[in-house]
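Single chain ahead, written as structure tokens, the form predicted on its own.
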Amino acid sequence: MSEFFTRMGDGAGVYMTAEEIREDILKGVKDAADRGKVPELTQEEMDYLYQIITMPGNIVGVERGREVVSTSDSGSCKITYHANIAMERSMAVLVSEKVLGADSVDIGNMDYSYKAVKQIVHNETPVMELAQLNAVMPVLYGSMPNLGLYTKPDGPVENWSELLPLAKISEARAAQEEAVEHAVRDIVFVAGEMYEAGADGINLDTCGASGDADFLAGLLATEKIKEKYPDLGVEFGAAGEFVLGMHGKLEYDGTKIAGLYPHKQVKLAEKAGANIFGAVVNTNTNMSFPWNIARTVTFLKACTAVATIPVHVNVGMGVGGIPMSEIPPIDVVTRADKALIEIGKADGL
């Protein structure tokens, strides 16, 4: 019985039979369809996914003409602190463009949060100006809403993670609502400064990391940015496949935010005025790559089917079917990319 080399969700290599791969594909599809209440992949799509997973060669690629654009959050920083190459960020932008062939990239501070950036924005704008002077590709400025930074002792509001275990539900909700106001104000302020510095767009990264209030902060900030700077692009990236209900009652445009999966998250991002939506599906490290990628493609296909703005699926470590490892293995990364583009209909990566 022939076996095929693939990976587990933590990146470990494993050999699986054709039957095992097909079984995990079906289980992954059904898990996503059940959780998200979305359609399953067709049998033809699952058969093609099997072909992608079992293709010979270490690296696979999309069919000619099916190429999509790529972007990178905190891309200029990754060269400096991931590759440990001492390089000024605007120079790293040029390396990303001219050497690595990136289609767009964002400049972010090492402390990748708008609250922290607000204090040093006068040091950040010259970096953006220099990058814009030399780069041809779009250069965005990116950070996270990171609502948790607004809690005491470093921030002005009470910590809802401490209040909730004490059953102080109303106080915890009030603290989150107050934090949203602070975050929106900081994000819009930084966006305005970057707009003046020539930024092509703003990347709101990992919206929802602190729950539904965090996601709401991203939506409201997007809305205000588009009102004040209509020609400034906004990339709205989610934090997870569904929004955690840390507050539980927050709504945007009449829709409760908690519990939304990508196909519903994207509709709120559209209403807020986002130009690009970054869909996220989490990787389960205990499950195989066939299970994870089948699940991811099922969620993504449902998302792109209803989206009216481009969907750039997040394929970083631990999301998008990619294993949770510091350096994701290229064999499954390229297979994930191909599946997400050709079956999931991703507009970008």
The other form holds:
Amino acid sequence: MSEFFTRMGDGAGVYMTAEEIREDILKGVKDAADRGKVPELTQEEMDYLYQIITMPGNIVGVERGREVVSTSDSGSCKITYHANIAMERSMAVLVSEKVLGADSVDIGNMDYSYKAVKQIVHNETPVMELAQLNAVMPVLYGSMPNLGLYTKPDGPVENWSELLPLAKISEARAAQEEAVEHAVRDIVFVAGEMYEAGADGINLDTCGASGDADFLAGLLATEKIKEKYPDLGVEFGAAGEFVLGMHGKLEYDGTKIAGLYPHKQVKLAEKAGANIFGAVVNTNTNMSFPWNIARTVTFLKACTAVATIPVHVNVGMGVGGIPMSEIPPIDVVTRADKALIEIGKADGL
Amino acid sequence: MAHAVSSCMSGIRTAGDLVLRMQLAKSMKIDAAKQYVADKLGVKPIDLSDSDLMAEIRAKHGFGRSFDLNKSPKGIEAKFNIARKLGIKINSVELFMARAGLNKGGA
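Show the form predicted in complex with the partner chain, please, because up to now only the form predicted on its own has appeared in this conversation.
Complete assembly follows, chain above in first position.
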């Protein structure tokens, strides 16, 4: 019986038979459909996904003409802070543009949180200004709402993660609501400074990392940014496939935020005025790549079907079918890309 | 890099930056953004990912390239040409004009 090389969700190589791959594809599709209450992939789509997974060649690519565009989170930091190459960030923008072939990139601070950036924004704006003078492609500024940073002892509000185990539910909710106000104020302030520095857009990255209040902060900040700076693009990136209900009762425009999957998250991002939505589907490290990518494509297809704004699916380590691995293997990375674009109808990565 | 090679337009090597601008500025989905840019450049959407063809078109319009030609528009200069050709406002171009006093008195 012939076997095909693929990977597990942690990146480890594994050989699977055709039957095992097809079985995992079906299970992945059904898991997403069940959790998200979204349609399953058709048999034809699952057959094509099988073809993509088992294609010969170390890497694969999309059909000619199906190429999409890319945005990033902490894009220029990958060279500077992450790879530890001593390089000023506006130079990293040019490397991304002229050497790496990026369609856009975002500049971010090491901390990558709006709360931290607010205090040093006067040193961040010159980096953006220099980048804008020298770069041709769009350059965004990116950071996370990161609501947890607003809790004591580092921040001004009570820590809801400490209050909840004490059954102080109302106090935990009040703390989160207060943190939202602080976060929105900081995000809009930084966005204004970056607008005055020439930024093409603001990337609100990993919205929902601290739960539904974090997601709400991103939505309210998007609303205010578009009110004050209508020409400034906003990319609203989610933190996960499912918004955690750390608060549980928060709503945006009459919709309860906790528990939303990507196809409903995107509608709130649209209402808030976002120009691009960054969809996230989490990778399960215990399951195979066929299971993970089938599940991801099922969620994504439902999301792009209802979206009126472009959807850039997150394909970093541990999301979008990509293994949770520090150096994601290109064999499955390129197969994930092809599946997400050709079956999931992603507008970008 | 894997994403760029496998599935993306590769920025200023082709027309990836132009298509992304339309997504960011006008919330256009990928096919609409490609069609808009293609119409402005007088090519088909599929041509936008052809690095050989786009190198010529970018040189012709002064859009900036990975390996800039001598005496050709670069950086903010190229973005003036992009804004004009695509019919959009680019924030850094608007700021440059304001700070250099280029939008006073019809200059």
